[in-house]
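The data below hold one chain only, encoded as structure tokens and taken in the form predicted on its own.
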Amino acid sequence: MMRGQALIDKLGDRLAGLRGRITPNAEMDKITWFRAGGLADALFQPADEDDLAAFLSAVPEEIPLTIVGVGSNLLVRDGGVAGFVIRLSAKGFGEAEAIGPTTIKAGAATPDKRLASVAYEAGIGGFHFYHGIPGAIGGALRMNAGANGVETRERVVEVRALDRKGNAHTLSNVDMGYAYRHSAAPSGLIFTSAVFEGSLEDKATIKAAMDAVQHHRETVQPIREKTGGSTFKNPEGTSAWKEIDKAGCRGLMIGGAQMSPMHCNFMINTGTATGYDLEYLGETVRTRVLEKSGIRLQWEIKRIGEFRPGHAVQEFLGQLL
């Protein structure tokens, strides 16, 4: 695989006419909340959906493409990311507006918190939970993000997406195939926008619900740390943090990575953590929980890229498969 500028030079005229920004050897630690990880061969930030479609149709299918959002629940490995990383811009994909009495359309780069704010201003209830989710709509659509007893699947009407060739598709709620923290929509689709449905509600009631979400976050989550949010999905019948706590992993450190003493399902970079430190810590926690409770925790944080030579991390540390 060609790296960096060589990859861009090879494509040459194929990329001519694109209006978005292409950056070779992009520093992924600058755009992930963990502030760790290696370089992407190239980063493309499309100007808008048409620009993204042109890019997708121009880049040969053998070149890997990886889509990222605001980098909140993303762990990048130290060996970097092959091919192009696509990051949707706020300018081209970050608009959100009420398009009906209880309906909102939002671009995939719209912060979840912004969607909650637009809903509040329009007097549309049912979106307060987004006020406490530190991500963007594209990620929420892909992973069925939820909080405070509400999930994305309860609000989605339809989703617009582009495929690997740049063709547009519209997916219904059923097409998205939602389950807990999961969508069955094809992984190669890039979500660009979505339409959501709520209900008419008094603004004071909405504001009270948003304030409650914010208070909960500030009192139980390490929101001022370099963190990726919830590290593991909740297993059926219990909470990930309870199992992590029972396994003695609250505050556990490996290198510069630590399971938060405040909320032990949050992994934090204390300042010097590498991608390896973070992933090794996560797999150590999974191993100890499996030994203690017989539960196989599943990652909620998305991990991308290649391991640095000699620094691969095996699932459950390769011990209890």
Ligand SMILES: Cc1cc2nc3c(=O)[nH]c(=O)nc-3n(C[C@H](O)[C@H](O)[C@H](O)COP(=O)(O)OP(=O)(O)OC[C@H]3O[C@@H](n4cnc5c(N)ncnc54)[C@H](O)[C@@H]3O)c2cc1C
Given for the second form:
Amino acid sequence: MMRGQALIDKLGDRLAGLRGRITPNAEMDKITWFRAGGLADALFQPADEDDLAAFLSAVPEEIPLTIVGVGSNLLVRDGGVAGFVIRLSAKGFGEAEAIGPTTIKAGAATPDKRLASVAYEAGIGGFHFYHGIPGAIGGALRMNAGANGVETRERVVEVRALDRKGNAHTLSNVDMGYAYRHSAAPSGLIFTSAVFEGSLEDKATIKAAMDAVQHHRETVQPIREKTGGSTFKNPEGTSAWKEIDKAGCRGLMIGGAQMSPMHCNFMINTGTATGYDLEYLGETVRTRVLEKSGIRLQWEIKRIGEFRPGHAVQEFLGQLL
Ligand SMILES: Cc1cc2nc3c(=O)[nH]c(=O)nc-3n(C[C@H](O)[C@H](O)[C@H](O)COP(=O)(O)OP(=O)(O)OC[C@H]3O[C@@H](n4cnc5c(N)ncnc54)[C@H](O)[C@@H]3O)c2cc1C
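Right, the form predicted on its own is done; let's see the coordinates for the form predicted in complex with the named molecule.
Below is the whole assembly, all chains and molecules, this chain first.
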């Protein structure tokens, strides 16, 4: 397959007229929290939803497309990402506003924190948990992001999305097929905006809840590190961090990657970690937890892209399948 500028040149006229920005050989480490990983063949940042629809209908189906948010839950492999990575611009997709006494509409590039403050300003309760999640709304919709006992699925009314051909769809809460940190909505859909419902609440109460969220984060999570948040989903009946701790993996390091000594389900790039280091560390932890407790941890972090030749990482290091 064509890569980088050659891919863009091959598409030539099909891309003419798009208003968004196209960048060949885009450095994924610059746009992900882990600050690691290879290049995307090309990055497209659509100007708005019409521009995204035009792009989707212009790019032939055989060219892979990968949608990303602000990369706070993403591990990019060192061999890079084939085809186009799509990242929604704040300008075209970053608006959030109250559209009713308890309803809010937000573009998919709206930071979760911004949605929390729009809700606060409008006296709409139930969104304080977003104050502590560093992603954007598109990622929250896909991941069913949650914290402090609340999940995205409890607030979503409907979601607008474009499919691979650029056609628009509206998905109800049920259509999103939510489960813990998961949506069963078709994987090719790109969410562009959503409507959320909360409840009337006085602003002082909302503010206190937001402050509590922030305080809690600062004391228990390495929020200023290069991290992807929780590495593994909590297994039934226990917490991932407890099992990681029991297996002796708190602080474990491989290359520049480490299981945070502060919160051992958070993986961090201490400065020089590659995508390989991070994924190899993750699979090492899975292997040790399986040996210790018989639990098969599931990745919460999404891993995208290709391995560098000779540096593939097998699930459970290929040992315990
Ligand atoms: C310090 C820290 C703390 C965190 N705490 C929490 C927490 O408490 N609770 C929690 O749930 N998560 C937490 N996370 C993880 C992360 O912030 C959430 O999963 C967030 O929702 C991801 O959003 P994002 O924009 O970064 O998405 P990305 O990481 O860029 O992408 C995540 C997934 O969403 C998909 N996606 C992104 N945008 C779209 C779109 N527009 N349409 C369709 N699919 C899309 C991507 O393809 C990918 O599969 C934390 C992360 C960090 C770094």
